[in-house]
Structure formats: C-alpha cells, structure tokens
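Here we start with a single chain on its own, the form predicted alone, put down as structure tokens.
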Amino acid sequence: MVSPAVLFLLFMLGYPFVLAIYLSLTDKRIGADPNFVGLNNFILLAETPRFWRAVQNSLVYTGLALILKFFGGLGLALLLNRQFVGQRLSRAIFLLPWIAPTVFSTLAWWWMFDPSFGVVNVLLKRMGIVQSNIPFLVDPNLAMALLIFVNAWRGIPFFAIVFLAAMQTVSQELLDASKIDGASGWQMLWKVILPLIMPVVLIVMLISTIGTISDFELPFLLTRGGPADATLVFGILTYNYSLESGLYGLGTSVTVTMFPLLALLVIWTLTEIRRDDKVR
C-alpha cells in the first residue's frame, strides 16, 4: 500500500541525493563527461580558504538568524495567545512576511537599504539622525547584519505561529495549578511551558537550521556574497562553481560538506524528542 509513496520518494529524494554525491567525486565540467577523482573535489576546498570563509559565515549566519527567530517567535506567540481584540487579524498578519515571495520580499528590502537611494537613508538624514548615507549594502559587517535581519523578519512568523500552536496544547488546568502554587509568568514559561512543547521547538529548529544553512534566494538577491565575500554562504560559492565557473563536480562537493553536519544535527533532533517522550 505504501510502495507507491516509497517508490516516489525515492525517486524525487533519494536520486537526486545519490547524483550530489557521486558528481562530488568527478571532476565534472559544462559540456564534457564527467571523470572519478575521488576525493580530490573535498581536499580542493579545504586548501581554499574562500570555502572556509564560506563556512565561517554560513555557521554566523545560520546561528545568529536561529537566535533572533526562537526569541522573537517565542515574544510573538506569547503575545497572540493572550485574549484582545482584532486577535484573529493580527495572526494573519503577522503571517504575512513568511507566506510573502521571496523575491519580492528581499528586493523590497534591497530597495530600502540601497546605500545611494534607499528610504531607510534618506528617513535618517530628513530626520536628522546622519548626515551622509549609510552603506548598509557596501560595509561588510552591516551587510551580514542586515542579512541575517531579514532572515529572522521572514522566520519569526512560521516559529510564532508554530509555538503559539504548541502552546495552546497545554492543559490550561496544569497552568492554573502552577498559578496556586505560586509560580510566576517567567517560571510558568520555562519551567512549564517550554519544557512540555520542547518536541515542537527541536523539530522547528531543526527545519529552520537546514533552510538557513543552506539558504540561497535571500542572500543571492540582497548580497549576491558581496562586499569582498562578507556574506558569502554555501549556496552562493556552490552557484559561483557551479553556474558561474561551470566545476559542477566542484560546486556539487560544497553541499555535501554540509550532510554530515545536518546528519549529526538531525540524529540529535531525534534522540532528544525520544528521551522526552520516555521521560514523559
């Protein structure tokens, strides 16, 4: 009964997976046939240091992003649980710069931070905050700043709306008996509320951490790696291989680099929600 949903997954899934890992091991190029060289592709880019200047920044990218999603999702959901008027409004809301196209939403924000006619610079200057423009786009460590910045601005609304769904699972009357008990709002959320949808938050985090690590359209579309590689990430050294420089099997070992990080990532996912189904 279920062979036709295997026999899909592993066509949509598990070839293309096993066609990464074997162009990895060629010296595959535009145009020719592709030629083994084993591990030559791996020992390539651990010698080049602007693939560890790509690791450096996806890890600063992907961790700092995941911070200001799990606080900002977890402040949101806490804030749309409580009973107010227009409720149901500000959830849709609120969803909106998740469910919003990628392209349209970083080129937004592109136009907004452009260093010469972008609205964020001419808004200070008007208001008398600066004098000259910022350089936002140009400055290497605003530019990762506003990377991960627009990271979060598209992710806290998929972990509110993920915790806030979590939450409404726990037992209203174990909260009330930890109000009697003298519990306050701040003891109440991490001694009663995390830990009982703690399950919900690894699996988000998990999801969130390979998006992110791999993530491409944002970061080719508000930086394209620049300036003098501050933001370049995994998926814009595989394009530059790959597309631009045509070293298919090249571009194609940069990403499998990253399975066995994510293997040992999910692996603990796993064992973690495991241990808190025996403990509960």
Contents of the next structure:
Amino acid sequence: MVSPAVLFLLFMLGYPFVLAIYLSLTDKRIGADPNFVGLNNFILLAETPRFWRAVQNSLVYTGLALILKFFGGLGLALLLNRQFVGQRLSRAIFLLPWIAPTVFSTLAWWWMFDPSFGVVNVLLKRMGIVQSNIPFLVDPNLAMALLIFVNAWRGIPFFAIVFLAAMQTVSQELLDASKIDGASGWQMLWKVILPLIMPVVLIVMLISTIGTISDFELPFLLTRGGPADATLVFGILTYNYSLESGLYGLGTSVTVTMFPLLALLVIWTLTEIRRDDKVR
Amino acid sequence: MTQSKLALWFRTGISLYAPVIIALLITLFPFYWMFITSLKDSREIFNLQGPILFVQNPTLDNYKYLFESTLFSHWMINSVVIASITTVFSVFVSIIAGYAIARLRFRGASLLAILIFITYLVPKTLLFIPLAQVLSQLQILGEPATLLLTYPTFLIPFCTWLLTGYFRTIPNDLEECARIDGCTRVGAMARITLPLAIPGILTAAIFSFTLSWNDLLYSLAFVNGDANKTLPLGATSSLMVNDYFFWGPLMAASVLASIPVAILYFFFVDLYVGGLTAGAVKG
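I would like to compare: after the form predicted alone, may I see the structure of the form predicted together with the partner chain?
Following is the full complex, with the preceding chain placed first.
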C-alpha cells in the first residue's frame, strides 16, 4: 500500500537527489554533456568570495529569522491561549500570512517599503519620525533586516499555532501544582511548559531552519540577492549559476555544500526527539 | 473596589489587547495595502500627498489591464488546474501510504515513516537542477505537465507525514470492531477510519493546494512560454520588467491570487487548525 508513494518518491526525489550529487562532480553546462571533474567545483567555490558571502548571509538570515520566529511564535501562542473578545476571529486572521501566496505577499511588502514611493516612508515622514526617506532595500543592512522581518512575518503564525496546540496538551493539574509550589508565570513557561512541548518545538524549528536556509522565493522577489550581494543566499547563488549562467554542475555543487549541515541537523533533532520520547 | 477593577482592566488592556491589536495591524496591513493599491489609478498610486491610506477615485482599471493586456486568465486557469490535479493525486497517494504506515504492522514501518519525513526536508533548491535533467530526458521540459510531476515531490512527503500522525489519533479499536462484525480491512478503512480522518484529509488537501499555488521556483525552471505560466511566474515575469514595476496591476494580481486561498481557508479554518496540529503534535 505504501508502494505508490515510495515508487514515486524514489523516481522523482531519490533519483534526482543522487543525480544532484553526481552533477555537482561534473562540469555540466546548458546544452552540453557532463564531464566528470571530481571535486573541482567545490575547490572553485572555496576560492570564490561570493560563495562565502552566500554562506555567511544564509547563516545570518536563517539564525536571526529563526530566533524571531521562535519568540514571536511563542508570544503569539501565549496571547491566543488567553480568553479575549474576538479570539476566534483573531486566530483565523493571524494565520493569513502563512497561507497567503508568498510571492504576492512579498510583493506587497516590497511595495510598502519601496524607498521612494513606499507607504512606510510616507507615514514615517508625516508622523515626523524621520526627515528624509529611509533607504529600505537600498542599504545592505536594512535590506537583510527587511528580508528577515518578512520571513518571520510569514513564519510566526505557523510556529504560534503549533506551539498553541502543544501547550493545550499540557495538563492543567501540572500547571496548578507548579503554581502551588510557587512558580511564577515565567518559571512555568520555561521550566514546565517548554520542556514538555520540546519535541514539537524541535520539529517546527527543524522544518523552518531547512526551509529558510534553502529559501529562494522570498529573497529572489524582495532583493534578488542585492544590494551588492548583501542578501545573496544559497538559493540565489544556485539560481545565478544554473538558470542565469547555464552552469548546472557548479550550481548544483552550491546546494550540495548545504547538505552535510542539513543532514547533521536532521540527525541531531531526530535523536533528541527520540531520547525525549524514551525519557517519558 | 472600582479603582482596583479599573486597574485590572488597564492591565488587561496593556498586556493583552494592546499586543493583539498591534499584531493584527502588522498581520493585516500588507493585505489592506495590496487591496487599496489595486483600486488606485497610476496617478494616485504615485501621489504621495493627500490621504494616502484611502482611495480617492476607485477604479477597476488595474484589473481590466490584467485581463486585456496580459495572459492573466491563462495563468489563473493553469494555476487552478495544476494545483487541483496535484492536490488530488498527492492526497490520494498519501492517504494510502499514511494509513499503511499508521496501521499495518510490517517490518520497517517506523523507519519508513522517518524516511518519508526526511524526504520532506530535501529542499527544492537542491532538487530543481537534477529534476530539470530528468524532465528533459522525459522530453517534457518547458511544458506545464512538468509541474504535475514535480509538485507531488514536496506534497506527498508532507501529506503522508501529516496523515500518518492523524490516523494514529484514531483508535484502532473501532476498526477491529467493524472487522469482527464482518467488515473487510478495506471496508473498515473506507467506512470507519476515512470518515473520521476527514479533518486530516482536508488539512492535507488545503495545504497541498496552497503549496502548489505558491510555487515560483519550479515553474521558473521548468515551464516556457507566456501562456503556459502559473500565476506567480506570469505576474512576476510580465509585470516586473527590468526596473519598472506595474504596481497597480501587480497588486490587482496579488488580490486575485490570494482570494481563492483565503476563501478555501476561511471555510475550513477550524478543521484546518485541528488537522494540522493533530498531525504535527502526535506525528
């Protein structure tokens, strides 16, 4: 019964995966046959400053976005865990950024932060907060900050809704007991709730880390890797080499360099979760 | 007494309603701005004076432009057809696989579950180049059909993972009772487990549809020809020309592209949240 899924995945995912590793060891270009070149692509990448820029940017992007998504998701989950007027409607609205098509919500953010005509600058100036336009998307640091912000805006709802569901499985008796023992709200969160929902937290962080470090759509639309490579991440560099320059071998090798890191992360997370399951 | 009540109200306002309202504003403003911009004519879009947050002279010109001067209706139809077919196919395959992993005791079932989850983690950016090779060997590179073959590669792993988790939350006893009463395994699955799994199945379906609907990278890499494009690719390639962006039509396209997903989602929001979290928490 599993075989249709397994066969399909073997052919369309397993085989391409192996092919990716093979291609990364060749000089495959568009319209030409691949020649085996060993580790040449990786040596070339190691000597290319742009590659190291992409490594650095991807790590900064992923690290900061994950921190924002974790705390933002936790905060939103704690808010939604309380009773308030309009709670159900708010919960539905808060999920919108996550389900809306990324391409189009990203365009809306760009349009809002457009350096000359964006509404954000207009409003900031009218409120007297700034005198002249802030060069969002033009200044390298601001561009990266905006990229991280939009990624978090999109990701926080998913974190929040999963954290919320996990929190609601924590037994009320346990919380009452810790309250009687004199735990403060913060202590209950950090010492009781979080450790109990750790497996779920780890899974969500894992999915999001891999999605963010290999992200293409958001940086491609918002900044195209610029200005001056300030937001050049793995996905964009691969796109530059392969679809733009036709260097498929070199393009693949960029993504293959991500793989050891991702594999370690997956193995570490899954063993952590298993250990957690056994402890219980 | 009244004073302490007032103080309590004040504290709830600060600690609960203020953050909720700020978060709602940040969540909704981009959608509001998308909608408002789509109704402005190009003079008003670039006019920074006046009440910028509202429309002065609402017009549907941007929407008209999409349908008259671009192949928007083609892109919309392509997106609907491709997202629907890949969703039905992927959910069907995943129901069977998820059910088998959750229920049948065969060797390596738990290992298989982990492996399928791991395949979900293989990034699109790693796969699109070799997939292009495979598609060109199949001699379909450039055609919309490529997306029918490639979208399930990221839909099936997630749906199978989610549905496996969901099937595990449905007690096996029910099915065993039905089988004692003379139901076959397939009969018990179809009559007992599947109806109970509808929230999970709908979640998987909505999720699949949205993921297909949102893709840009695969259609960018695999599809040629303006009429063959999907919505995200069509809109970004035709309305963002070099450094000139047609913001009015772009925002109109964004509104039209977001509406189907939003409707789908608002209809099923409770089921969706329930299904997603059951799968993720127990899976």
